[in-house]
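The chain below stands alone and is given in structure tokens; this is the form predicted on its own.
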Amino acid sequence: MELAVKNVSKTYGNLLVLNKINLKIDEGQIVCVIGPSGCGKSTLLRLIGGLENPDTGSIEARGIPPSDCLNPLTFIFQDFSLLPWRTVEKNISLVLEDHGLSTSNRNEIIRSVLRRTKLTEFSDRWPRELSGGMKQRVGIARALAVNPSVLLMDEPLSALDSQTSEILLVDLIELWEKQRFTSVYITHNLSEAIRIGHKIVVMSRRPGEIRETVNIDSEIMDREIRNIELEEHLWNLLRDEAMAAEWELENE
């Protein structure tokens, strides 16, 4: 499935939010959106999601799920989101409880992504049991259950410490290399959206707009220090807007 985001602003009251957004994520491909604090990147990916209305414009998703496709997007957010009196397995459970799926068939799935999330020993454990990186991992287990077109993921690495986001990037990348699903991965982190985006999308300040897109040609797994150029210019971009925006922020 692929999307296609058409002239979309946004407005909170008198405020413009986002403003006339143009995007295509293609299917297969993670476009990594990067701009400064309050520029509305995460708006953005709410109205990709249906979680809110643009004022104007239209979001598009063309193309048809695979039929074992229980919920065509799906969110991952950077606060874990378990419940706490579930457990691993129980929490993954939640999402497939309501399609009518045989007992059988729910516990081939959670095996499914128990295993390739690594969460197999862990599936009886309480989330107040786990790390952050393990609770975070479960919740990309719980996304992956119900086999989503599209993963919509907001900062999702960001709650971590540096060491925990990097094993789990390297596991999203070698989880994209098996299963090339779309997404669109929201991230004020360079190096992250350089080593994990295929695009990526540099915004401007509020009102957000598209500045410019940067199209990264290699393989995920392919990349090396070269990236060091891309990050560079990908800050040079954005330094001057971080700056102006934390003042604005500073001074509402």
Contents of the next structure:
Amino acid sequence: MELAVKNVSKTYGNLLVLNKINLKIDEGQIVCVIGPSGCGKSTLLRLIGGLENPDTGSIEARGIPPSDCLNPLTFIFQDFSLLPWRTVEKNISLVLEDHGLSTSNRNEIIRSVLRRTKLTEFSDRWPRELSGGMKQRVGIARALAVNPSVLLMDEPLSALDSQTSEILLVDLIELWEKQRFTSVYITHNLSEAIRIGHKIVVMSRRPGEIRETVNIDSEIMDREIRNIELEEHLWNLLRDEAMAAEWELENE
Amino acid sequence: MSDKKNNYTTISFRGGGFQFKNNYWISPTVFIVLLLLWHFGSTLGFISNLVLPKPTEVLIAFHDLYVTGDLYLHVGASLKRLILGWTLGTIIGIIIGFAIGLFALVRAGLAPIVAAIFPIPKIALLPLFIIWFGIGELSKINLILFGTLFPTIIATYGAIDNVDRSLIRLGQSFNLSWFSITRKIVFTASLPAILSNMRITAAIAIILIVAAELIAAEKGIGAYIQMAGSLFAIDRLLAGIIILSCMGLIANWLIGLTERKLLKWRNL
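Please could you give me the other form, the form predicted in complex with its partner chain, since above is the form predicted on its own?
Starting with the chain above, the whole complex follows.
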């Protein structure tokens, strides 16, 4: 499935958060969105996922999701959003329960996604027993369970320490190699974006606008850990904005 | 820290205190010491028997209550009113609380009325309830129902207001049905607050039943205390009070048991 964001604007009260955003997300492509904090990148993702309504413009999808896709646009959240009263297995089960699947069918899916995210031994654990990285693995497993067409990732690694986020980033890259999912990946980490993105969209401070789009042609698997040159280029675009954003008041 | 350049001194520990250790034997000891003080105070004449009879006399009053079958009569009458009134008040309260928490229209209509009735001391309604429902069981059960209903409504919709929005958003993002989100996310998330409110309403129910029975009843712990008071039988009066304390403790223990069962995801 491919997505097109067409001329989308969004205001909260009389605060313009996003201004005329145009963006195309191609099938099998990971589009990274970077920008200073408060630039509306999470809002953009929620708009794409249908959790909010744009004031003007539209978000359009093309192509029919495969028949076994239970939830075409699926989120992976920064704060994991696991239900603390459900075990790992039951947290994944939650998103399958409304689809009239047989119990054996459901268990089959759960077993498969737990295996793919290396969580098999943790199926009976409570979220509070897991480390941050493990919690996010559950978040990823839950997203994979519904066989999504597009993964909408909202800073999925930001709440993790840098070692854990490196490990999970590699896992995500391997996962993409196997499944070639389409994805919008919000992050504020430049090197993360350079590692996993096919296209990097740089946004400006409020009102959020697209400043530049950078395409990276090299295969994701073959990339170096750092690409200093590109990182510096992106940082030059962002530095002043990030410094100005730092002094802004939240939700003013 | 060293006084001379090359001499090390041990850094003294300063992080202690402010911690609770379990001393299981302390509280029984305090209890027994108090009982002994009371007992010897009474036998040696420091405490007048008119003011406070000996603990053994209270025990005898308790024994009489048991032998004559009055214990069953009074506790039974109070418990029946308590259980009926509290259960109905809690169930109806949770239902109305959910309606207010989930539907803006219901909230706009009912929340102000609830806020207006909540602060009324419910015992002030007893004369009205006696006129409406008669002197019998119905006025007392309704009083307890009313007394537990409003705190439950407020606690329930307060709990729903406090449910983590990101979990609701999670449910929506996976296309869970409205009913699924309500049952599997909103209800479970508000359960801890609803259960801890039950402790409070159990205490309110006991206060109300005693007050109601003090005013107008032939049976019940309140009526028993009232009779003992008018006969100046302080031993029986104290026996009644001890029964009330036990009822409160048992109610609290039962709710604790329910919490441990339903909220086992919370405690490690």
